[in-house]
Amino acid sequence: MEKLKNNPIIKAIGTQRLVALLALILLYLTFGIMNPRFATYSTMVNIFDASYYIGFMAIGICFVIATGGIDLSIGTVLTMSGLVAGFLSVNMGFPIWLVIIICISIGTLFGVINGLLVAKLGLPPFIATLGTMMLSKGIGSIITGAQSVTWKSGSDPEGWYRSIFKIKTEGGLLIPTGFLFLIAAAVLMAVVMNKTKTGRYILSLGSNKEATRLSGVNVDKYLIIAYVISGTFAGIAGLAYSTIYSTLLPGGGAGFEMDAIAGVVIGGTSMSGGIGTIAGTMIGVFIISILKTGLPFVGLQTHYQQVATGLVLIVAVFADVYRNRKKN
């Protein structure tokens, strides 16, 4: 055992993260082995965007993981940004350039509120964003006035926005082209958390908040920055999900966050902060996203999904538990 531990790759990967890697190759063998009509390109693509606003939302959200708090907004941040911007963009004609800034800024603007109830006002985490989280979902269905909202087809002349998620070619092929942006959106916040001053000092807030203040160090304004981040994340989710699904319902989002915070902690990830990874971030949320995808070929539905998404939660909790209790 402590040879593999020594061993220069699993040191280079991470133990939880190997693990995860691990997990998430077998889980789609599984998945493939029980039905066949699951490994094919056509479930690939529906895995890649199940994955998209996930994987956004866990981008974000790890940063305020990482400091030791907690952001139960994004969800409902993400179904407020896609309502809000739609009901722009098809009720009242903004042009479709507009709307996409619009829906990322909605997702900033929570950011920068959360970030100030935790930080100037002293809320927990918790309550803070739990509060923003009601706020938004009440703010989303008063402005559409409780309608839904179907953002506009491809086919429309302002339907160009949803290349950047996917291509469809003239035979048919559909290219998940939001892989590649999420995946640069994941190398690019890899590089600001663990190259950058902003992400070490963010770290280092989960680590000994009180002693990184001693140091001389703007605790507040790098908390901030973290929340600014997550809500930023939650309205580029909010776009990916508006892209990829369409319709928009009033009050919904509730519960997304689950599974962006399920993906965070598969990763490696620690809950009581200190420790972000991105990478591991990553696999956790491509194995929600093959969950998602993979139970109902095996004919299990939604709530089998979220008893599973549950349990993996539970675990992966568990395990980052025992890690800090062999640190201490």
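Note that the structure is a prediction, hence the values are computed from the model and not measured. Numbering follows the first chain given and starts at 1. Each form is matched to the other, and the largest set of C-alpha atoms that superpose within 1.5 Å is called the rigid core. What changes on going to the form predicted in complex with its partner chain:
Once you line up the core between these two forms, the Cα of Ile314 ends up 2 Å or more from where it was.
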Given for the second form:
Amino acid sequence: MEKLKNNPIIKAIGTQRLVALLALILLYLTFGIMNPRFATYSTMVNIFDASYYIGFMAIGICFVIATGGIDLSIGTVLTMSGLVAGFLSVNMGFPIWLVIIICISIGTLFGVINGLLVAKLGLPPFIATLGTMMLSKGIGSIITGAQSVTWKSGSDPEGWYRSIFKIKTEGGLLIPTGFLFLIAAAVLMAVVMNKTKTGRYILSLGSNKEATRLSGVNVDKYLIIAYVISGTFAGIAGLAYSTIYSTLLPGGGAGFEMDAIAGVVIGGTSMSGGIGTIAGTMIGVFIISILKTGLPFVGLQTHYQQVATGLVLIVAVFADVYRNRKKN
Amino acid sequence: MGSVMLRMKGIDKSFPGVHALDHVDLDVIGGEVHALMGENGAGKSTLMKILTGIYLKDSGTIEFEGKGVEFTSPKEAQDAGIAIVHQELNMMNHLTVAQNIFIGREMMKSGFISDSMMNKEARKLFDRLNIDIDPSETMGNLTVGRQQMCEIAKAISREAKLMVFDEPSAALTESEIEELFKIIRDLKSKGMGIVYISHRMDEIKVITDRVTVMRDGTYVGTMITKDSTKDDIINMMVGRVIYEDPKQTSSVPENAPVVLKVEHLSAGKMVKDVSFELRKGEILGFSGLMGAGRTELARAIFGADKKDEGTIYINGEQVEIKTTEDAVSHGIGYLSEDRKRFGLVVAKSVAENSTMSALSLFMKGVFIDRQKERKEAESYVKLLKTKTPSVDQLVVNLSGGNQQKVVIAKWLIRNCDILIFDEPTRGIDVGAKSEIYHLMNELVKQGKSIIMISSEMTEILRMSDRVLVMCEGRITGEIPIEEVSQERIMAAATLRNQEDNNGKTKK
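Given the form predicted alone, state the structure of the form predicted in complex with its partner chain.
So here's everything in the complex, that chain up top.
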């Protein structure tokens, strides 16, 4: 056991991430054995489809959680971005390239608002983002007249945007291009987290804000950046969700953020700040999307997904807490 | 006066690396107010913590009311009748006065807590003490002085026979102090024994019957207050042999330019109209008692807290310092007295902490150049002789002295010219201490300038080229090193402002 613990590979991955990774593999195998139809290529594509919007949200919120904060607004901001952008495309005839930019920018805008509320006005992150969660939920519905919005279909001249996340070849083969984007985004943001000034100061202020400030660091600025990253990725998640699922319901999206937060935490990021792992977050996200996709295959309704995610979350975090407690 | 109520004999206590109490004696007679005096770190608090069961003594005996006692928890001491009113009050601000007084032993009526019963009891208690406080008032609405009275009432209601006051007047106004003294005299007349800890000489003369002085963890002596002078007491407090040679003359050249000039700086309640100059290559010692406003002054200069008034000049030019970022960009570095909270991100590595303030120097495009960062951190580990297995070690695993060296490395890598050391050797063992001193001397030789805040007299005398003394937010003394003496510093550190004495403050 001691030997195992000191294995350099295990050390590099980290215990919690290792547990999460094993859980991920175990889950996939279990579903695959219980129903052979699960272990097919098309189901794999479904798992990927479910992972995009959660994954983008999770990458973004990982930065906020690393500061020791929380962003509850990402789920409803996702929906608002999709609703408003889709509305502009379908009802107002905006060109799709502009719509994509607007979709992401709405997320960025809410990120800026959250950042200012937390850093400049000093609101607790929970309260500030609870407020913007309600705001975004309401405003999205108001703009679309409380109507659901369905984005343009793939057969539309402007439907090219759909192949950002999934390409259907003439032979009917599905290529999950979104997976490449998600992984590319994860790699990029992992680099930002670990190799840039922004990431360094976000982690540092999450660990000890006052000491970071007394080192002459403009902590407000980096706090705001964290929320802007979170908001922007909520906007990207809005695009991903709209592309995959086409239809957005006004008032929806509340609760999506919890899937993202669960993914981040299962991956080993500490809610008290100072630690943020994008690689772990990705593992956590795929655990959640496998559960989402896989449970119906074994005859369990989607409600069970909540139960299963809850259990995985508690077990994964407990493993970490227990390890830390033993260390002390 | 009654008989001896409390007799502590040969109390000895060691902490890892520190002999906090070395065979200390104290006896308190029923019906007397007994002052316990000594500099910061003399061991007063440790002695009181042993008396009240917070710490266990290593050896020695305690006799209370003629019986040998051995308190192993605060509750045991409380049950025996010993109470302490701490400097920082432990009150629940959202509960009422009566709820606070009876916390943990609420009065019940048919299974429910009865506020009316507790209010009635509290009222009786206040009447007995001649205190006029409404028991149903919310605690948070009372002034600190009145809260303290509630604390006293709470102790009385638990039938305390001996009461310890730990710097009770520190946060009180002049009229509140008067009220407090009235209550203390009343308790005294009822035969209670009282230990009174304070730094304020004038109060000691007014309220106490005897004085026991401690120094460096040892018992110096006990005197009848009215037979001793203020100077006697000060001499007893500071009269130790200084094992470190104090500086004889300033090493700052006559014509050294002024690098930092502060004019009429006021900030919050703790910094009032402070002006001073710091010269190139100088170590300017800031002495004073705890709570004199020195840390607050440093934080205001550094942009960590808001300034209300005042101007700051660096190298003759007026500068605007609103944030810590401004201060650092003007070459000021601040080394906090509380390294773990304010100086370091302890969960991060030595390398990351070292480059925290100067990360811009380690960028390759948008990326941090880890190689360069580690190399620089390693070179400072060597230079400062920091004991760490590697620069990847988390700072939390280093000792106090080595943590301080990491903080110093941080500001040296940033190349700050003005360094504010706030209690540079607090919590650092003797060996590491002299290394830090050596380092500070090296730094000023290289043309850096240092403001050193210190509550340790020996440190002030050994390191400073010039000493400023603060008391209650003001500078109350400026003493060139050639003329400095502990007595002069102590006198200035206890010099209370006349305006305050009349109950009026400038604010």
